[in-house]
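Next up is one chain by itself, shown in structure tokens, the form predicted on its own.
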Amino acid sequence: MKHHTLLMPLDMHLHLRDGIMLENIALLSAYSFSGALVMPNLVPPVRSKEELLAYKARISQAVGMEAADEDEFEEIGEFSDNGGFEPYMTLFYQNYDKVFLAEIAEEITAIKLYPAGITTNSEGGVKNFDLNEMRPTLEAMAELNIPLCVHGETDGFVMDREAEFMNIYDALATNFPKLKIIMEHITTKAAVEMLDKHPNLFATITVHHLLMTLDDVAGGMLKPHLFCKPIAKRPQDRDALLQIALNAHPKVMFGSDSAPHPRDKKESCGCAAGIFTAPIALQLLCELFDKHGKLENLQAFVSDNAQSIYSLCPEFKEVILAKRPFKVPEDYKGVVPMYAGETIGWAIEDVN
């Protein structure tokens, strides 16, 4: 049986929530991830210190409760001690002072920009991308060395928005150069090519997006557990992501944007944004990566990358996949994930 080994597995952009679902689903993550960059649009969203610390506070609970339902873990996703994991806090961007940056800079890892109403819980986001009124703020951060990750999508037409939003992320990289910016969950061709013409530009990249395209979603019957934001889009565009992905490019790392909702909130008319694949993330990125003959590359991508760009240190965990069959469970305590009741090509064998 072939194996591989991943160390300090980090993911750069996940969805934790709060309350229920945070108690529910952190494990998942914290099981066969030493750490990961938790988003912060909850609601209301976390602003201030206070909250941030608070959030940090209920996101250790939960990931260091015991399992008193061991059993269910064992039979979907060989649960095990999860050991250490890092919840890497974000902040949610709005202008804040120098002042209250520099108080904040050691607890925090990023800033996350949202433009308002674009996907769930940013409301509060940027309404007017005003370089003037927000350059206060930038030049903090970029001075004090906090990153800026951005969703970056225009109200625009849907396949359309994020190489819109190319335009934005061109003024930003060239009027703050000293600011390290985040594309976060890029998913076109345009967002690839961009990534290369500024220096202090990097990106994330979902295991979902190197998989699929719009057809998948909305191509024969609507697969609701398929609908995020951003959308996939075309074949080119997923293609232009599988070549940097795979070849590990030294600027872009793994982020899932695993984005929990209840079954009832994905199987509606008014369909949530998100899709759910905490669990089953690095399996499928095993599978991917084996099947195009990169493995070698894997480790970069879900890990060093992501330590260089962000100058982490992770506690030291180790991940042994098999190339094996695993059924993807139908749901996770109500939460239905990417391919769920199918039969994927990796499974998690043991974590250390």
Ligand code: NCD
The other form holds:
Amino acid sequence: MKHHTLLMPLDMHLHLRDGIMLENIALLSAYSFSGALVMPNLVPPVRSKEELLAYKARISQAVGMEAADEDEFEEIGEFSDNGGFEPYMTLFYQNYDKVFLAEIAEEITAIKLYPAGITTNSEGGVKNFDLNEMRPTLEAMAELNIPLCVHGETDGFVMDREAEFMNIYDALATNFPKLKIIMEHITTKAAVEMLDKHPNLFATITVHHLLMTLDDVAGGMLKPHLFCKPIAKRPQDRDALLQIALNAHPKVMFGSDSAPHPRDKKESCGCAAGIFTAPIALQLLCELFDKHGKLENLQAFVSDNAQSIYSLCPEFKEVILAKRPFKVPEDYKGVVPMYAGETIGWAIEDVN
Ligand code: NCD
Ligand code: ZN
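What would you give as the form predicted in complex with the ligand, now that the form predicted on its own is on the page?
Every chain and every other molecule in the complex is listed next, the one we just looked at coming first.
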């Protein structure tokens, strides 16, 4: 059987939620990833040092927990008390003063900017991109070496939202050349083209945007579990994403944007945006990179590039994957994953 080993996989865009959901799903990421960049879009969002440290403590508690129901985790292998998972914390962007930023800099890996109302729990985000108003915060971030992660969508027509945001990336990257800017979960050829325009621009890509187009979401029967923001785009967009991911372009990193919602919030007449991929992301990536004969580039895409871009030193973890059929569970504690009930081509064999 063909095997492939990944060292210290990192998920550079993850929604871990809070409360029961956090307790139910955090272990699934902690099992196979060395660390993850944790999104701050809680209700209310993470905006103070107290909130941030308290949230980090709740995450650490959730990943330190023994699996309550061992059967649930049988599918993903033997479960140990997994200490080797680092939650890299983010703060929700608003204009902050430099004193506050200097005080919190050691506790955070990045600050995440959401345009107001553009996605789940982003109501408190940025209303208009007035760079002069944002200048003191962004200059302080550049000085303190705090990267800015951006959900890059306008409120325009849904298929054009990301492309329309390119002007804003251009302006941010030009005006703040020392600020590291990460274009989160890019979905378009336009974003791929933007990446090399500025040395201070980087990007994350999800596994679902490498696999799907809008056809998979809405071309036949509507698939609520494949609905997310930004929505999957055209074949030529997906091809552009595949090109840079499969070749492990040094400015791109894997970020799952795994965004769990309870089943009733997805299978609903107002379906919440978000695809749950955390427990199957590495298996899907192995299958995809293998299919394209690019397995040797997966290590850079799932870890090495992120380590250099963010200057991270994750603890040792080795994930051994095998090319054998794996039936994706129908749900993980009530959360339906991508490809639920379907059989994929790679499985996790062991984690050390
Ligand atoms: C995310 C969520 O549910 O928090 N949803 C999504 O569709 N990706 C928010 C986000 O990253 O846009
Ligand atoms: Zn997200």
